[in-house]
Each structure stands twice: as structure tokens, then as C-alpha cells.
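Next up is one chain by itself, shown in C-alpha cells, the form predicted on its own.
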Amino acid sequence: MIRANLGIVEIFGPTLQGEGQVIGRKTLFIRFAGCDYACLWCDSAFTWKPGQIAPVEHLRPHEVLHRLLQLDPQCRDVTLSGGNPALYDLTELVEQLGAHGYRLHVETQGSRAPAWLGRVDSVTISPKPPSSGMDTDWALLQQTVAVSACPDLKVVVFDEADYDYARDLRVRFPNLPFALQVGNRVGDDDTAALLQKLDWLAQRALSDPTMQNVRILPQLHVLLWGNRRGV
């Protein structure tokens, strides 16, 4: 696990969460650098993938703290996000925004299970399907769930097979909070497509007793804005 200066590739807001269980709560994020994944797929992949990463600031929780303050100083929701915030030691950083009131929020693949998972106020914890080309790992993605406070699954579906690996999911976890987002292939999907895919998820989920009390989401932010930086 890093434990030196943060890296971070982008601090940004107010905006709207975009996804999981705080799906359309203003919120100011934190985007840190580097992956344990390669997904094929991945909107973010500015954050690890060599030619594409954008410029890394290394940051330490005070300095992350202060660039908050001057972005929103009423704003008290904190996204971590990445790339893959759980690749860090971010005891101090929680435990200083904690101190000042932050609520925050983690969004993560189920990689890696740190304890200051659970001093956080909620994860997002989504495991990668087939289209990702990645494999799961089924005890590490357990003992994320176990160490995390408030966990939700979240799964992106492309196709049958990723929804045949979500119902599996479900079954494996029936009692967490679950959502099933759209996929969306950045640089290929324009509005229309996203919105006949969520259509087809909808209609499948719907018509599939193994997913009662399940979640189906847009990436809203994308419907919003795009697949721009920064929102």
C-alpha cells in the first residue's frame, strides 16, 4: 500500500455524483492515480494507463484538505475515486476530513481491503464483469465487503455475459444494497446508445426474480455533461 504523498490526478467541484448509492448528491471528488486493474473499458484510464496519465500531483491530507476548502467551503460530501483510492494509506486523510466534517464516500473495484475502509461514511464497491477482460477475486472481494462501512455492489453490464456475472453476485451478496449500471464506451456511445442500453437493462432486470430490490442506473453525470474531465 503507497503511504507516501497522495497522487492525485485531479480535485475537483462541486458536482453530481454520478453513480452508487449517492447517485445525484453534490459532491466534491478526489481522482488518485494508479490501478491494480487494466479494464478494457475503463472512463477513467487518464488515472493509470501509461501514454494517457495525466499529470500527478503528490499532495499530503493537509494540502488536499485546503484545496476542498477553496472549491466549496459549504460542500461536505467527498467522493475518493481513481482509478483505485484503496492502492493508498488514507488513514490520515479520512481521519483529518472526518475532523472537519467531511462525509465521504469511496468508490472501488473490491481489490484491496484496507481498514480505513470502514472509517469512511459509505463504499461503493464494483467488481469488474467479463467485458473488462479482469478476473474476480472472490476472497479479496469478500474481505472488502467484510472491513467496509455501509457497502453497496455495483456492477457495470455491457452484455449477457456481465449480467450473467451479476446475478451470480447477487446470490453471493443477496443482503447488500445492488445496482446495475449501464455501460458506456467512451468515444463510441453518444446519448441515444446509452439510453437504449439502459432500456435493455431495465427490461432484463425487470422481467428476473434474482433481481428483486436491485438499483438500475445511467451514469448520470455522463448523460449530463458527457465523458468530459472535471464533472
The other form holds:
2 protein chains.
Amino acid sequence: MIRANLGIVEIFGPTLQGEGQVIGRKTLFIRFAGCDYACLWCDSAFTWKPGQIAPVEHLRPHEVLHRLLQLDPQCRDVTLSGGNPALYDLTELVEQLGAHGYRLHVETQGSRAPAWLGRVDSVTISPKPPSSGMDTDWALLQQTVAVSACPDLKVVVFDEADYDYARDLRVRFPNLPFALQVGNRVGDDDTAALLQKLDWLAQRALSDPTMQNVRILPQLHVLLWGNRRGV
Amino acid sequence: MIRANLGIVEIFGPTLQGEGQVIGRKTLFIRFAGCDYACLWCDSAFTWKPGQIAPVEHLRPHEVLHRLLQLDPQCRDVTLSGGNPALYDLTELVEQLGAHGYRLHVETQGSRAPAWLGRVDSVTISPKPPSSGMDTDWALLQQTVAVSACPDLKVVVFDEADYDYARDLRVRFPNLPFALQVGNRVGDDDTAALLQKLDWLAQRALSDPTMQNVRILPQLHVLLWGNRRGV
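Same protein, the form predicted together with a further copy of the same chain this time rather than the form predicted on its own?
Next comes the full complex, and the chain you just saw is listed first.
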């Protein structure tokens, strides 16, 4: 685990959380550099992809806090995203932000299970379906679910094989909050096309007896603002 | 309170919950007839408006259960909407559906506070802003919040006056889950216009220090399917 200064690609907001159980929430974002995955359709490849990676700042927790307060002195919702923030030891950051009254939400793929995931407010775990090109380590995913505070699952669905993966995941974790989300490729953010895909996914899940106690969601920020950085 | 058979305008689904904290959730809907309000922009005027009201069925709780199972034998999420379902004594319906494992979500405006609102899984309370033409009885709203299980607040915002009302509401109830939602008038469901309004509302709330720990949301079903009945 990375214990030194935190490698951060961007701190921005307040903006809307575009995805998952807390879709629409006003939040600040901290986006960490580095990922143990390399999803074919990653919409944040600038956090990890050789040749595309954005400048990385190395900040200490009190510097991160200072930046958050500069962006919005009142906002106390922060989303930790990446890349995969679970690659880092964020114990100290989580403690400091918690002490200042921040509600902390984490986005990770469930391939690392550091103990600090249990000391935040919620963890959205998004295992990656076949279209990503990645394989799921089910034991590690189970560990991540077990250690996390208020875990929920989210699966991005591009095609039928992804949908089958999501269904399998639902059967493995029948009691966790669960969201299906339409996938989009960078540059492929036409509103009508996105809503058409969401309609497909909705009809698929609404008519599927296996898919119960689930949510079907768009990426709200992409509908609003397209696939831009820093929103 | 109405204690006899339940006046129901439609039972439909499974479909998506288009609004509020559980936006995107797969759910069955029961829409009750009758309302103590007459909002100028009501999108369900067929539940209450003289001359527009749809045929009302009078069903007993076991008949409602039978209909739900016919629509989807597996789905166990039900949303009770209206009109204002809190006009009815739904104690028996809530008990019967609960005994069959249903998760019950209620949508009401917070103008009636029957005890059964405390025996469901969640209650979305949506006080109506000035554009509705209605006045808020703050004591009744407080009672509804107090009696309800897992209450959250939702305000539909059409204009600046509505936004000010929402801000006042946030100050009065600083700790409840809180959603701002863009309004749309029936027939006025052009996707680009809806997203433009959502962008306005988002920018307004994101830059407002008073609006913290809030969500800004569209009506997902309107984006997907327009302002049609039965979806």
C-alpha cells in the first residue's frame, strides 16, 4: 500500500455525484492517481494510463483539507475516487477529514480491502464486467465488501455479457444495495443515445425476475455535461 | 381518514422510481385517488381533478396483493403514491404487504400524518413550493416528519421563488435527506430543455453555501419516457 504522500490528479467541486446510490449528491471530489486495473473503457484513464496520465500532485492530508476548504468552506461531502483510492493508506486523511465533520464516500472496484474503508461513511464497490477486459478476484471482492462501511455494489453494463455478470453478482450478494449503470465510452456521450441505452437496460432489468431490489441509473454528469474532466 | 375500501386509480409496474432518494429503483406502484391539494402543475391530476379524474377501483388489501403478484411474482418493492395516499387509513394494507415481505415506500406532501407512515420502509415528503399555488402548514409538515419511518424531503423547483422556499425548508430541517428536483409541466418534456433546467438548478445549488448535504435530481422517468401514465 502507498503510505507516503498522496498522489492526487485532481481535487475539484462542489459538483454532482453522477453515479450510484448517492446519485445527484452535492460533493467535492478527490481523484487519486494509479490503478491496479486497466479497463478498456475507463473514463478516467488520465489517472493511470501510460502516455495519458495527468500531472500528479503529492499532498499531505492537511494540504488536502486546505484545498477542500478553498473550494467550498461549507461543503462537507467528499468523494474519494480514482484510479483506485484503495491502493493508498488513507487512514490519516480519513481521520483528519472525519475530525472536521466531512462525510466521506469512496469509489473503488473491490480489488483491495484496506481497513480504512471501514472508517468512512459509504463505499461504492464497482466490480468490472467482461467488457472491461478485467477479471474479478471474488475472494478480494468479498474481503472488500466485508471490511467496508455501508457498502453498495454498482455494475457498469455495456452489453449482454456484462448484464449476465451483473446478474451473477446479484446472486452472490443478494442483500447489498445494488445499482446497474449504463456504460458510455469517452466521446460517446450523445444524450439521446445514452437515454436509449438506459431504456434498454431498464427494460432488461424490469422484466428479469432475478433482478430485484435494484436500481437502474444513468451517469447524471454525462447527461448534463458530457464526458468532461473536472465536473 | 378514509377507512373503507381503497380508492385506487392504477396499480402498475414494475417500473423505475423516477424521483427522490431512491431514484432508479425497480418498483411496483399503487396510485391512490384523491388529494387535499390542487397543485397548478400536478402531473397526476387524473387522480383528483374534477373532469379529469380517471376511473377509480375500490379494492380490499388482499385484492391489492393479488394484483401486485400478478404484475410481478418476485418484485417486493412497492411505492404508494397518489394523489395523497396519507388521506387513507392504510394500516391493514401496510400490515398485509409487510407480512408478505414487501418493502414499502410512500410519496406524500406532508399535510397528513397517519400513524401507518411509521410502519413502512421510507417516506418521501414533498412540501409544495409557491409555484404550486398551495400553502404549507408547517405544523402538519412537522408532524408528518415526526411520525414517518425514514423520512426524506423533496422539493420540486420551477423558479427562483421555489428555490427560496427550498432553502427555507433546508434550514428548518437541516438533518433530513434532502433532494431538489426540477419541475416539468405535462407536455413540456423535451429532454434538452429538462437537462438545461437541471443544469440551472445544479449550478444554483452547487454555488449556494446554504445548500449542503443535498441531492439535485431529474425526474428519470420523464427523461426516459416523457410524461406518460403507467410508466
